[in-house]
Every structure is written in C-alpha cells, then in structure tokens.
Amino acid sequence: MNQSGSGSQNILRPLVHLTNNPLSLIGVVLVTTAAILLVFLAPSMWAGSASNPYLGILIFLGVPSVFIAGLVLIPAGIILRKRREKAQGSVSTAFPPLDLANADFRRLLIFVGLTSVVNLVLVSQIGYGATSYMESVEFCGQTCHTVMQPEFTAYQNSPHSRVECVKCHIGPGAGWFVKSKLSGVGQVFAVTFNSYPRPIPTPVHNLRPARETCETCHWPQKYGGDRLRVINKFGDDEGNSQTKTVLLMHIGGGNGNVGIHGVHLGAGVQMRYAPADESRQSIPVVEYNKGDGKWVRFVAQDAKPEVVAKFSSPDSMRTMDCMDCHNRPSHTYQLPDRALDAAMSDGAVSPSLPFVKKESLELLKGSYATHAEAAQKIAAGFEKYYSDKYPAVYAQRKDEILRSAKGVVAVYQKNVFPEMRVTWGAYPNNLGHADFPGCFRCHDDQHVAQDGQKIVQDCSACHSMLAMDEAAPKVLTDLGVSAAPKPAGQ
C-alpha cells in the first residue's frame, strides 16, 4: 500500500483507521455535540448580557462534562481496537491515504457530517426549551422540592410572586453569573449527598448589593410620601375581639433626606455598620454620614472592646443597603398570632367562632412531623373542639368551621416546614420592630457617639400613631376606611 504523504498524514491514517470502532465514534458524537452547544450558547455570555442566566449550568457544568466525556472515549476506543487487533494477529501496518477512495475515511466523514447536521437540529429545538426552563420559577422552586419548599411556598404569597428568582438572585452581567454558577456546584454537591443545613441559612454573606437588583425597579431616593397602615388584631376571648393599630408611616425619599428612606438612603447619606454575627440582629457599630462628608461613629454601650476594635476601618464593615431592612421581600414567614390575625382578617378563618383565635394558636403551636401529619391532626382537632365545646354551633355552621379549620391549616403549611426546620420564627424580619428587634437593632438609644450624640428611638420619626389597639378607630371612619373582616370563605 503506498505510504507516500506528508508526516501529519503518516500519524492520522492509523488513527482514522482506528478511530473506526463503536466506542471512539460515540466520543465523536459528544464532542460534536458540546462544541455546537458552545456556538449557540456561548456568545451571549462573553458579552456579559445574558438574558437567560441559567444558561450557564450548560456552559460552565454541562457543556465542559460532555466534551471531556468525549474526548475520554476516542482514545479509549482506539486503545481498546488497537489491543483487539493485536490479539487477532492483524496489526496493520499500511494505511490508505486521507482521501475518499479511502474507506475509512470515507465512513467517518459521513458519520461526522451526519451526526453534526443531527445535532444542529437537536440542539437548536431542544437546547432552547431546556435553558428556558432553567431560568423559570418552577425550575429554581421546584427541581429540589424539599430543600426549596419553604422558599417556594413563600415567595408564592409575596409581592414579588410575578419576578423570576435570577431577577433578584443574579441579576444582570457577567460577573454576577459566574459567581452564581460557582456557588451552584457546592449547592448540587450538598443536596446530592444529602449535606446540606436544615433549615437553609440565608446567604447575608454573599448577596449581590441591593443597588444592582432591587434598584432596578426601586428607587430608594424617590419621594414616597405617607402611608397608612392598618394592623388588624384579634383576642384570645370567646368573641375574639378585634382591635385595630392605625399607622401613618413617613417613607419619605427626596424630599430634603426626612423620612425612614430619607434619613438612610437619601442624597450624599451613607451609612455601614458593623454586624456581630452574619445573621446581623446584633449590631455594636454604626457610622453615618448625612451628607457633609463627616462621619459620625456610634458604639453600642454593652459592645465588648475586642468586638468593636475588629471594625476599626471602613473596609472591615458593611455598607447599608435596602436588605438590611428588607430582608425578606420575597420569602417572609409570620409568627402563629399575626399570621392568624391576617387569616381571620382576610375570612380564611371565621371570626365569628367562639374561642377560634385562641384555639387556633394551641393546635399552629403543636409538634408535627411533616405537613400531612399537620394538616390532619388540626383540622381534626379544630373540628373536635367545635363539636365537643359548641356542638350547636357545630350542627348548625359545620361548613363555616371545616372552612376554618383548612384556613388554620394553611396558616401553618405556609410558615413551618418541619422536613427542614423551619420553625415559627426560624428567619427573623428586620422590617419593623414588633416581632423582631428589626429597628431597634440600632434605634435602641444605647448607641453613642464621642460627642454624646445617640441613635434616638423617636418612634415620630417613622410613624405617626394614628390609633392604638382601639375597636373602632374614629380616623378610618373619617378616612372611609371599612372596620369589619371579610364573612368567612370570601
């Protein structure tokens, strides 16, 4: 056979020859494939403008896996066929050259060819529904159903249930997305081998600053005005008697730095502080500059000396932003009495019961296992206590109270996930100061400065009262303000 040819030939006839086996061709396929995923996804990514951020678990796990896989398994199966034939005794030593009258050749040509055109349509119908299913609220929710329940069900009940996860957790650019991808490999890792905490920590240590996500749509520096504030409450008595907490809270913006916004996020305002821990409910260190270039420092008066030398400079604290008060936009979970208050204000669960708000809290309260285990034994138990207590309330208004009791247990299966333990009260919100030190974090009037100065805990200065815990409050009667819950199932 004539072995005449250049020397790169001379090395690639052999390796055609026997690149010609089952194994070595399906490595062919793989690195086909992952090279024509690369042309179709990869460019939009090197601009830094991906529009679809999940488009990396294909680029950066996905789409390295397959062609290494690929080139793993060529060399394999010329090894393995150069080995087969050695032990057959038919060890070629005479190559035809690289043409088409060359059989081989010829064959993987055509194998190439077809497999390529395969895959351009392959990859083009099928890769796009796959990434466009990546970035979807189903996806991020629901792949890993009980590590991301509680999540899940949270953000479904808040007001950013129509804004896609990656809007907030990755957001624009480049940067941003890798980090997201890097960070997701432990994360695939952890829930893989089953390592992951319970209940999921949140990840104050690693957010993408407020500024480049929630700014998007919120501007903090806009003048918001006042709102009013309605906070329904009801008692544990037989009638439950509802009160009602009338607030006037002052948002403000720009309108000359007044105003919860104003005072901390307003023009040439800057604010850091120093957390203790990363769950950031103890903070021992503020700095704050309304906007004359001069920094004032407040220390907590119960801060030990060693905590408060650790955030000596600038860089060794965090910079204020919206999620140190909004820390859970989208994911809040209520304590068992405000989150029944809402319920019964809402009408999932009756008012009108005897005793229900009471009875109510000792069934949210009780030790379940999971949320079926939950779901029978209150609704069975707020069904007995009617039936038992008031069983002529339970004859003439069963429907009311079978209503009611799956309101009772929607309270609890949208706030305790027991498969993650996530308690009553497992994530605090910075939002306010009733349940949580949120507010007086700072506002505690022990925080002062060298000169004397303090962090006040002037109530005035974010809201004004309007009303308090009063049953019918005379300014929503002149406001038109109606005072009554809605009939129970509405």
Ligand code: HEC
Contents of the next structure:
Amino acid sequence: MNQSGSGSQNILRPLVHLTNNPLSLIGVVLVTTAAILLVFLAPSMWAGSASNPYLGILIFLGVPSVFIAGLVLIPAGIILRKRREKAQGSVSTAFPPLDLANADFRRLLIFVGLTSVVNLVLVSQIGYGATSYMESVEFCGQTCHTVMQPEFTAYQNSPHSRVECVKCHIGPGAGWFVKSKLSGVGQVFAVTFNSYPRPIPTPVHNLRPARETCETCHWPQKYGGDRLRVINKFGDDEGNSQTKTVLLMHIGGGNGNVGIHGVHLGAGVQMRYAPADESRQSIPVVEYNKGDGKWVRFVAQDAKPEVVAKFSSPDSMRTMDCMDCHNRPSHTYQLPDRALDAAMSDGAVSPSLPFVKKESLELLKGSYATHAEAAQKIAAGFEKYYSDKYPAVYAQRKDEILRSAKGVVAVYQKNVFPEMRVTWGAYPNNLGHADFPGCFRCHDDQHVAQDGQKIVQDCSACHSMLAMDEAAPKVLTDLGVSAAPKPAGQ
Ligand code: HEC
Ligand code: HEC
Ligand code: HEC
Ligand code: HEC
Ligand code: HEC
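In place of the form predicted on its own, output the structure of the form predicted together with heme C (HEC).
In what comes next, the whole complex appears, and the chain from above leads the way.
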C-alpha cells in the first residue's frame, strides 16, 4: 500500500469513501460473484466437458449481465452518496489514507474478502452439482415445461428413455457444443418472449449428423441379420377382433453391405438426396454410390423439371444418415389407431369390452383445448357409452370400464399436446410406409435412373411378409412366439 499521497491514492481515497453505501456494496457483491463464477465455469466450457446449451447461456448471458449490473450499481451508489452529502452540506474534502486505520477502507476490504470467501465456498460446493444438473434430462425436458412437454413425454415412452437428451442433441466434443449454445441463446429469447413456433418445427436443422451421435452407442457393423416383427391390430367390430401381421425385417448391415442398413450406410456407400419441402416428405432427386465410385442419379418421374434443376450439385443435397429413417427414435408419437392397438395389447384398455376400439377411437379424435379437458371429456364419454348402451356390462364391470377410460385418456395425453398444437400426426415418422410416406418417399417405383433402373418397391426387398392380418398366424405357433409386441414405428 502506498502511504504517501500519490496520484492514484488521491483518486482512490474519495472513491473508497463514497463506495461505502448500500447500493455500491451490492454492486461489489455482484461483481465479485460474477467474476468468481466466470473463473470457475469458463474452463469447463472451453474444455467441452460441459455439454449443455443452458450452461452456455448462463455463461454467455447470465453471468456477464450480473457483472455489468454490478458495475452500474457501484458508480450509481457513488453518485447518489455524493448528491446526498452535497445536499446535507457534508461533502468531505480530506480523506484518510488507504490503510487499515481507515474505517471506510477496512469495511470495503472486509466486504470484498467475505463475499469472495462465501462465493468460493458456494461455487466449489454447488458448482459441480449445478453443472451436472443442467446436463440432466429433468432440466432439458422440464425446465420450459409447456415447450418441451411433447418431446419429453414421447421420450419417456421410447426405447431411449434412459439416454440423456444431450447425447443425441449435442454429442461429444467442443465444436458442436459451442454451435448448439449459440442456437440455444436464441431459444431462450424465444421462450422468454413467448415467440417460439408451435409445434416446434422439425427437422432440427442444426442437429449434429446422426452418425456422430447415434454411433457412439450403435454401430453399423453390428446389426446383422433379420428381425421378426409382430404387429397387433384390433378391429372396429363388437368383439374388437384381433389380427397379427408378421414381418421378417432384413435389417442387415455389417460386412457385405446387405440389407436395409448395409445398402444405405455400409462401408464405402454414399447416398444423398434432395428434399423439396421443409419436412423432407417429398424427395425428387436421389444420388447413390454403392462403393464403386460410380454415382447413379435417380429422378422422380412426376417431379417438375424446374425443381429437379435446383438440385444439380452435391452441396444442394443432404447426406443420408440414421435420422432419415429413424427420425423419431426418441420422440415417437403414434396415430390414434396404432396407439390404441398398443394400449389394448398391453391391457391398459381392456380388449374384451364391446366396441371398445371403435368407441375409443372416436373419443380420441375429438378436439379438446387442454389435457385436463380431454381427460374429463374422454373419461365421461367412455363411461356414458357403456352406461347407456351396455347397462348390464356397465353394472358388472364398472372397475374395468373406469380403468380402461384412464387408458384411453393416457393414449391421448402421450400423443396430443393442444397447448403446443401437436395434433395427431403432426410429426411424420419416416420408418415404414403404412402411416406416412416414409421409405416410399424414394421406394415408390417412380424414381428412375438414366439407364432405366428404378429404386426398388419389391415387397420382399425390405421384409418377408410371413403373415398379413391373420387371427392366429401359423408361423408364430411354429416358432413358439407368443409375442407381446412392441408398438410399431420406433
Ligand atoms: C435417441 C436420440 C435422442 C434423444 C435421447 C433425444 N432426442 Fe430430441 N430429437 C432427436 C431426433 C432424431 C429429432 C428429430 C430430428 C429431425 O427430424 O430432424 C429430435 C427432435 C427434437 C425436438 C424438435 C421437435 C421434434 O419433435 O422434432 C425437440 C424440441 C427435442 N428433440 C427435444 C429433446 C429433449 C428435451 C430430450 C430429452 C428429454 C430429447 N430431445 C432427447 C433425437 C433425440
Ligand atoms: C447413449 C447411447 C445411445 C445413443 C446416443 C443412441 N441410442 Fe439408440 N438405443 C440405446 C439403448 C440403450 C437402446 C435400448 C435398447 C433396448 O431396449 O434393448 C436403444 C434403442 C434404439 C433403437 C430401437 C431398437 C429396437 O429394439 O427397436 C433404435 C432404432 C435406435 N436406438 C436408434 C438410435 C438412433 C437413430 C440414434 C441417434 C439419433 C440413437 N439410437 C442414439 C442407446 C443409444
Ligand atoms: C434406410 C433406412 C434406415 C437407415 C438409414 C438406418 N436404419 Fe436402422 N433400421 C431401419 C429399419 C427399417 C429397421 C427395422 C425396424 C423394425 O424392425 O421394425 C432398423 C432397425 C434398427 C435398430 C434395431 C436393430 C436390431 O437388430 O434390433 C437399430 C439399433 C438401428 N436401426 C439403428 C440405426 C443407426 C444407428 C443408424 C445409422 C448408423 C441406422 N439405424 C440407419 C432403417 C434404417
Ligand atoms: C432418400 C431416398 C431413400 C429412402 C428414404 C429410403 N431408401 Fe432404400 N434405397 C435407396 C436407394 C437409392 C437404393 C439403391 C437402389 C436400389 O437398390 O433400389 C436403396 C436400396 C434399398 C434396399 C436394397 C434393395 C435391393 O434389393 O437392392 C433396401 C432393402 C432398402 N433400400 C430399404 C429401405 C427402407 C426400409 C427404407 C425406409 C425405412 C428406405 N430404404 C428408405 C434410397 C432410399
Ligand atoms: C423400402 C423398403 C420397403 C418396401 C419396398 C416395402 N416395405 Fe412394407 N414395411 C417397410 C418397413 C420399414 C415397415 C415398418 C416396420 C415397422 O413398423 O417397424 C413396413 C411395414 C409394412 C407393413 C405393416 C404395416 C403396419 O400396419 O404396421 C405391411 C403390411 C407392409 N409393410 C406391406 C408391404 C407391401 C405389401 C409392400 C409391397 C408393395 C411393401 N410393404 C414394401 C419397408 C418396406
């Protein structure tokens, strides 16, 4: 400490004196807190170990705002104190030197020292916990509750319900972390000002290429072989007659580039396509190189020449990856018919109630403003149907009816989100071709190469059809499969 009245002392002495007011001291707390937070959070961010956009928002927006607020409060307090002293006529001209005998200086030192220590203890204790919390599914899925409710709910009903959001949405490494963070800043503004689109648009344009995220857990060489797929359906007759479709999916992959995975993503294979619309449901041009270096260009016969002309260079196209088929690996919304079939096969809705499929389907297709309204009206409508039309059944099996009503409500609440305008089918699923164009966006017998080759639509190219809508497929009895099937379309 400089004891003689040097230049800096001459400026600092009155400042230290004037800073001694509540407003400036709050400013001091804010500035020290922000500075210490920055020192602790910034390294973890640059190392890329913290991989959550919200942490970045905190670092990029939150902490600096606090810092600046503090910086504004300190001089504001000083000016106010000066004015007050002037008004009281008590403006001091001589200031004690900056040493421990000076009460103003002592107070300021103790203040800065104490807040720093408290901050250090707090940050080191809760910092780690807070960082991991922000990476957690609860934080991503539930912080902005209404906004993420559809994706979060669908996620919980998916095979990835134990995989953290950031594993697919950001993946490993610092580069994508920063990229996602920059888009995250925009998202926070959109939520704050309630200006986000409903439903949240898809596809997600800045989603990292699937092969870098999905392949941290699944690798293409792994999926060899065929897989049995059993699809359960219930009819709209009084007995809700049950049928099964059995497909043997030729998943393939691994060596030899065979099957669904091998053909599109096998070693050396390259495929790119041109989506004509935002949601990638219409695909006029596909280019394919099966590994021999020769590119084959397929053009949809019904596509307009001016649309096709737009896609002449590889840059204008999208490289095919996992998500072009598995675009709903984790946010799997079902159509009402399929969702009910699943609920009936797992017993949540009793398949032995007369006309339960038909009646539930009608209730599900009704329009409701909120989940609460749907819960109330669907349950009431369901109960009324049985008490009016089947009073004997209603009297005998009331519990089963009430339980099934709940099952129908759950089907609605898992798939429709009126507040976010997510209605039935709002998000198309590209895996398959029964509900949405899916595989048939390209495999429609319309995409032709110059030499006349077509992208195949042969029914046995992707699956062998072992049974089609049969009550008791022989193949299942032969195999001894009593499959409780998983819902379609993941
Ligand atoms: C298994 C990987 C995976 C996981 C885990 C995952 N997502 Fe997604 N998410 C995707 C894919 C794939 C898309 C759709 C991309 C496309 O069609 O372009 C998507 C799309 C979205 C969308 C855009 C709207 C939509 O439905 O298309 C939001 C919002 C979203 N995810 C939020 C979340 C949240 C919140 C979590 C965690 C609760 C999460 N995601 C977990 C893969 C995943
Ligand atoms: C952090 C690890 C992880 C990541 C990343 C991941 N998955 Fe998965 N995936 C899993 C697990 C675990 C399961 C569930 C396996 C089970 O239920 O047997 C699963 C299941 C699946 C299934 C269903 C398999 C079935 O039996 O029907 C598909 C399809 C799938 N994943 C595709 C994807 C796609 C596409 C991506 C990238 C968008 C992805 N996964 C990213 C771990 C992951
Ligand atoms: C051309 C479309 C397509 C592409 C591209 C694709 N898949 Fe698949 N995948 C399918 C189909 C179809 C199935 C079978 C679904 C079924 O059984 O109903 C499947 C099944 C799977 C399964 C379950 C396999 C099993 O044996 O149980 C996993 C896991 C999976 N895919 C992951 C991936 C990953 C990871 C990628 C990217 C490297 C990928 N898929 C790319 C169409 C595709
Ligand atoms: C972007 C366009 C596109 C989409 C979408 C697409 N494919 Fe393909 N697929 C191709 C092209 C191109 C070929 C190679 C030409 C051929 O063999 O017909 C091919 C070939 C195949 C083959 C090999 C056929 C054979 O016997 O030669 C299978 C199997 C296949 N696809 C399955 C699927 C499945 C299943 C889906 C949907 C989940 C799907 N594809 C979606 C473009 C596509
Ligand atoms: C390009 C690949 C491909 C071709 C070609 C193809 N399918 Fe499929 N098919 C699929 C996939 C993928 C699924 C979905 C399996 C799932 O639900 O996971 C499917 C599902 C089905 C289903 C079950 C539908 C349901 O209700 O869930 C039937 C039936 C079917 N296909 C019939 C056919 C017939 C008939 C043809 C010939 C015109 C055909 N498929 C050609 C890929 C293909």
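Take the two forms, find the largest set of C-alpha atoms that superpose within 1.5 Å, and that set is the rigid core. On a predicted model such as this, the values are computed, not experimentally measured, just so you know. Positions refer to the first chain, counted from 1.
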Gly438: Cα shift of 2 Å or greater between these two forms (core-aligned): no
